[in-house]
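As a starting point, one isolated chain is supplied in structure tokens, in the form predicted on its own.
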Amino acid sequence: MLLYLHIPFCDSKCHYCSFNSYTTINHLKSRYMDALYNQLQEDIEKFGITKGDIETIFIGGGTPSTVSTKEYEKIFTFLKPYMRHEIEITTEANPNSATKAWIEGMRELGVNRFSFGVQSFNEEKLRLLNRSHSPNQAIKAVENAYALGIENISIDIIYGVADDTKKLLKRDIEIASSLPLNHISCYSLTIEENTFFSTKANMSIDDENLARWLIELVQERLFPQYEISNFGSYISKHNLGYWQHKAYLGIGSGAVGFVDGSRYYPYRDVTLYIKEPLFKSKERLSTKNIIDEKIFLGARSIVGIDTKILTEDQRKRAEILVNEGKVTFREGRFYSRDYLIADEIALYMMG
């Protein structure tokens, strides 16, 4: 079982961000963390979670580093009996709020993996994105985590932003390669509705050649690719768990859970969530829904697609893709050779 904890608070709203995060509700932090704790207790009991069942924890947002380590203490105390011995515990963090003291406090609580929202080491690009940190703060945050004994460190890089050039992106990757990382996420900018960028023209660059060039560069300078946006000498167990279609609890406002073939949706509105943290709507997935998802997820990652879940027609289609050199087959699974066309591969395979 995977566990995701959602923290909706931010110091500033990035111009591309469509996540459930806010800059104007920081006065609700304590009440929100109490509500999150109540939902966590309820769901652990409701879904029959027992000793050692939780294999990974991921704290995301929003910006988890805007919440003091003190607010996390009772959550980790409560969760301790349910954690596996070799558990991976990741927190996202922003370089400007992840102070050395905060990183140390989270490490003492058990966090053993940090993912920093760097996005770029270029000052002008950071301003364009409305990021609230500097390149030096990003570098220092990574160095602080490493100095405190954190071995598993990741950063996010965003590309396909207006004015991006190969020179700029190459410099970002060069700086990343000089840091003590073992994982990097590279996300292509997608313009989402109700974001600042959605009100502006020409903010993104949709260039498949640029994406291919960057993927090759990251694999050459840093790490192998294990899914469409992620690369690592260390593969995140939590991230891979989603691609493997494992069950997960989603705790917090708008944090979706998936257990026993159903999805669960708490209130997205933070005020409503604080009032009723135990509320959740339920969506039951059909067998076809689940198989379709496994095909899409498998095509986009090293997980691959188990031939046993495919119909005879789907297997024939997969074999056609093998003959065309777009898919490989080994040990009972089909694997995409090119994640950038993974969705097309999945759709063709599904028929």
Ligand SMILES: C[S@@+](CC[C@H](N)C(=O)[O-])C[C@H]1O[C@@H](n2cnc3c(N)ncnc32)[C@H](O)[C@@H]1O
Second form
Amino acid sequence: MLLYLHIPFCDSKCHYCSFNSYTTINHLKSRYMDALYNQLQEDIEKFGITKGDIETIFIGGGTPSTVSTKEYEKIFTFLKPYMRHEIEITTEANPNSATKAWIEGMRELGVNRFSFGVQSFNEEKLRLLNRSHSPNQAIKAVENAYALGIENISIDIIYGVADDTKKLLKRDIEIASSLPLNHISCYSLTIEENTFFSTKANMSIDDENLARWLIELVQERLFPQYEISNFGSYISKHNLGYWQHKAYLGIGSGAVGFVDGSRYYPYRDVTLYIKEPLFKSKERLSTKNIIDEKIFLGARSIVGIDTKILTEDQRKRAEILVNEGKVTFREGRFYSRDYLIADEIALYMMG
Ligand SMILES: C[S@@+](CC[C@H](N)C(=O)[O-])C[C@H]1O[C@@H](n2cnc3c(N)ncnc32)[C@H](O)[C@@H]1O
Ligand code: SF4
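Next up, the form predicted in complex with the named molecule in place of the form predicted on its own?
Everything in the complex follows now, all chains and molecules, and the chain you saw is the first one.
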């Protein structure tokens, strides 16, 4: 079982971001953390989680580093018996709020993987994105985590932003390669509805050639690619778990859970969530939904697609893709050779 905890607080709203995160509700932090604890207790019981069942935890947001380590203590104490021995515990963190003391406090609670939202090491680009940190703060955050004995460090980078040049991106990757990382996520900017960027023209560069060039560069200078946006000498067990279609608990406002073929949705609105943290609506997925999802997620990552889940017709289409050189077949699974066309591969295979 995987566990996702959502923290909906941020110091500033980035111009591209449509995540469930807010800058104006800081006064609700304590009550929110209590609600999170209540939902967690309820879900552990409701879904029959027993000792050692939880294999990964991911604290995401929003910005988990806007909440003090003290506020996480109760949750971690409660979770301890349910954690597997070799558990991976990741937290996202922003360079301005992930101080040395915060990183150390989270490490003491058991967090063993940090994912810093860096986006770029270029001052002007950070301003354009409305980030609340400087390039130096990002470098320092990574160095602090490493100095505190954290071996699993990842950063997020965004590319395809207006004004991006190959020179700028190359410099970002060069700086990344000088840092003690074992993982990087590189996201192509998506213009999301209701964001500041969606009100402006030409904020993104949607260029497959640029993506191809960057993916090559990251592989050359840093790590192998294991999913369309993820590269690492260490593969995140939590990420991999999602793509393997493992069950997960989604705790927090707008977090989604997936257990026994159903999705669970708590309230997205933070105030409503605090009032009723135990409420969730349930969506039962059909067998077809689940197989389609397995095809999509498998095509986008090193997980691949198990031939046993495909119909005779789908298998034939997968073999056509093998003959065209777009897909490989190894030990009972089909794998995309180029993740940038993974969605086309999945759609064709599904028929
Ligand atoms: C849950 S978010 C935020 C984590 C953390 N609060 C931060 O900003 O560093 C995880 C990552 O998604 C990426 N992201 C968010 N919105 C995006 C968008 N519209 N297009 C591409 N990447 C996006 C960013 O790289 C971000 O670091
Ligand atoms: S990208 Fe991260 S810091 Fe920026 S608004 Fe979204 S969740 Fe908050």
